Amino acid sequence: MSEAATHSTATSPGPQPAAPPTPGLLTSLEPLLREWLPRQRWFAGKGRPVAGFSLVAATELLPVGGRPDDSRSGGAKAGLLHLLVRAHQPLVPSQGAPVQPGDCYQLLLGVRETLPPHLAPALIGHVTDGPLAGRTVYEALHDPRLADVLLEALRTQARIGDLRCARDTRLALPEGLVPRLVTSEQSNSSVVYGDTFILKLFRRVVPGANPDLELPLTLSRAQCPRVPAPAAWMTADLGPATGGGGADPETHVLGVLQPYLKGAADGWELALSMLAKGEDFTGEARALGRATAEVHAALAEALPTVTLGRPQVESLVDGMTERLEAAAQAVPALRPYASGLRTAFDALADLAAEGHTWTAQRIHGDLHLGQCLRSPIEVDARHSGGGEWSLIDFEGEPSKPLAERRMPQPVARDVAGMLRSFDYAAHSLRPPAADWASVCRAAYCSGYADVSGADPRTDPVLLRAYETDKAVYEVVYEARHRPDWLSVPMAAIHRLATDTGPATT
């Protein structure tokens, strides 16, 4: 992609393993993938049967015939297959519903004759026929030797089949960094190398510039210290012959390697810990508001901004209203509040009709406490003005189309997401700590104003609309996935359906 070219291009190609035995490969793996894939946290088609798969691309990163492995894998032989596989599912889970090609998933499969005991949790299954007959297939990221292969490909800027690795050559990528898989639930997969770098591998792959590479590269060039700069990245150039769908090959971003902030605290976990201890979090909230404003300012300086007038705002309001109506159909508890919630969107449309305009720019797109890292004190000392908070994961909401995630939007959307996150933290206690949420929300907005010069609360109609839209989304998510948490967004729904602005003070 163009952003990659600004730093470096691959020099001499890396090792070129022979093409994998693709005839019959997917057919032999399909029974295993039908059972294993829907159980993964990052599989988007839950609740709908998998009718079949199609192979988009297959690359042998380590020969499946194997070679003697190092001591960490017990001297066994292991192969590594990189697959891009499209799952075919009906649009609705009813019998006889039409089946359509669905999401494309990135799979990294280890192949062995037998699986050592320490890799038992990674088991996918045993292949009975086809080119891998008699072999055991497993999730490769659990295997340190195979995770090493990925880092080496990035370090050497390898080109293997359709895969392309590039890096920022200003950053050293040493050999011998011990890998470990991040086991917490994520919508993607991450591997930490020697507490120095973290590799994020995107599981759902789409063509185009992934904002989780595009925006950190942009912020790196703008010398914004609030976002870890990409050190290396992996892409695939796929054309019509390999499932890209267009006349010319399209770039698909597969993974991004960034510095690992050792000792950094996850913003969500930090907030919960301080809340449980009764400690004041307003200073952290205010600092986080300043960090958010710094990132927004850097993005607005580096990338184009647009003005949203009446047509654009009416389109925005229509989308919010449609999501509310669909949510009310899906979650009966929301229906009594629908008319009150709709006033938040109508008020925004009324302002646009009166001639009000808003500036839109590139933003984070899915901002909450879990997307923020608080660095330890010894790291803070290197930054002037208090550089303790970093923002990560600029992918946006993976369920939304890439084009929508890359659209300029008002910064109020990010602010609303963070305000909702404070509410979630407060409601983790019983009874909920409503006052804690209120003072943190106010401190965050004040910190934002310290840097931007504009307090988000001075535009209450826009902020209420975005917070309402976010709370409606949360209601649907919790009703489907975590019914025990439904009371959290419903508390906000009750407030937003009756208030004229977000409760930030």
Ligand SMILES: Nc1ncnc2c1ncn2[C@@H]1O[C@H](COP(=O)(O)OP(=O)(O)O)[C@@H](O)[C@H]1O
Second form
Amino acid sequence: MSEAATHSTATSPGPQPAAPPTPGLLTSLEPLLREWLPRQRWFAGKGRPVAGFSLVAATELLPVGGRPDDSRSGGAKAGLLHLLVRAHQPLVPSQGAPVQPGDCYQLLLGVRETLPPHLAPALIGHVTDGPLAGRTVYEALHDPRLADVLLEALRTQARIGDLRCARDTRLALPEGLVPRLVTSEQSNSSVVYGDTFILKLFRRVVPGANPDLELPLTLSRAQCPRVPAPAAWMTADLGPATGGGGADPETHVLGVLQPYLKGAADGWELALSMLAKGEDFTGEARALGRATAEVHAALAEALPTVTLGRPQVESLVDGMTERLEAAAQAVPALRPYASGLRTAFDALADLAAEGHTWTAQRIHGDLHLGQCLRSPIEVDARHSGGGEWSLIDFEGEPSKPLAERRMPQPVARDVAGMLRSFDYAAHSLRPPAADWASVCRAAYCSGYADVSGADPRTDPVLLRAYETDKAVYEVVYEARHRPDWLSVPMAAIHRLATDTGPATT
Ligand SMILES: Nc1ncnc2c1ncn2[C@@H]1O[C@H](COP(=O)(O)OP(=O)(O)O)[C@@H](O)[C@H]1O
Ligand SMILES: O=P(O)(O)O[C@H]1O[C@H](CO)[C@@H](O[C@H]2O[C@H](CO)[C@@H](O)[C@H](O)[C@H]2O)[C@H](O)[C@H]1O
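Please show me the structure of the same protein in the form predicted together with this ligand, now that we have looked at it in the form predicted on its own.
To see the whole picture, the full complex is given below, headed by that same chain.
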């Protein structure tokens, strides 16, 4: 496959001229990447062979010759390569299917002569030929010295080759914060610096405004305290030959640094632990409803809203129906319920045909309990204007095209995502705590109404359609990723296929 688009070497701020491509760099890494990339949780093309790679951009953030005088790496030489690499795959797994230039991934590669034992889990492999012959390549984010280079680039607003770092200079960003890689399951990769900031590096990179930067920036400018405000971000401007887009260079968002909410509990873990202890979660659910409504109100104020009439709702319903059909193809257990589920979508189309309209606005797009962080209670007590719950991860469903993720949508979609999450928590118990789910779902809607003045339950048709769409998505997700969990969304499928009443009762 084709070799480099751009290759640059620099470590200091200020615009840097792009150096010519390093011949053979990708060719020498290709055997290692073929083996390593498909094993990463964030690799989106699982199940289809990787036919090859092309280099979109290469930047040397630390010379791969390393720094012999670097005491923090124990005197060892460590280099840091930032690569944007496109994986070429057939669209379908069948033999002989045509290979397409596929997704572009952000890779941060450490390069050393030998890997010290504490970095062994980060090993990608040993390079046998080309410009890195004889070196060991590893996942750089495991190496504090290399993770520090990223923070320093953000802090100094470095411009290195195609990479651009920018920051909100009103926020203090100290140097030398000790980095630690987040090891929990993620769609991207995050590094926490000194329990003060967290840097999320997007793994699958697409041209255009990433909502995970766009929406938190918008909310922070609107002084909405429910979202950690971006402190710095890294982007790359890539031309048509590299980015694969139009005639002009397009911005690709590579990473966002935010304040780290130390000691915060994620909503999923908190709900499960309170549920297990028999503790009442309705107060938290109500507060979550209020937080969601605050975020929605701020987004509606700051960004355009639109009215969805019959044609738009018909196309929304077509999308839901198509997803249901594709899901039923993929997961046979869904098939007996398909016609019952379709009634949820048809009922929405019928309302639109009668002349009902809905308001659409920018929303979170992938809201569930795991995207909500609860500040520790003692922080709440000291907090002047917010505390409680924060929402994170505004990227939307990463598998959907960016344009679709950035489209205005009814707020009911986010609400339905949270209602599904309460149901998930309740069904993770044996026997399921169905009453727990009902009261939490009701409390969440009441909290939402406290702030917005509109209770989501007053539009049961829209809510049921979105809840059904999400449950169908979850069936496919669980069948693919966690087959042991399939019974959780299937319980909802059973309910939604037969229930025509309000989703929260
Ligand atoms: N600002 C933050 N403060 C504390 N923890 C955070 C923060 N942002 C993210 N996290 C933690 O990192 C995890 C992954 O973040 P997330 O944005 O959901 O990444 P991904 O898109 O890769 O799933 C979250 O589940 C949460 O535990
Ligand atoms: O990792 P993402 O935030 O992109 O979301 C994916 O994984 C989620 C599971 O981690 C999955 O969420 C489903 O399971 C959750 C419990 O683990 C539950 O709270 C959610 O309501 C349920 O949808 C999500 O669907 C998937 O996109």
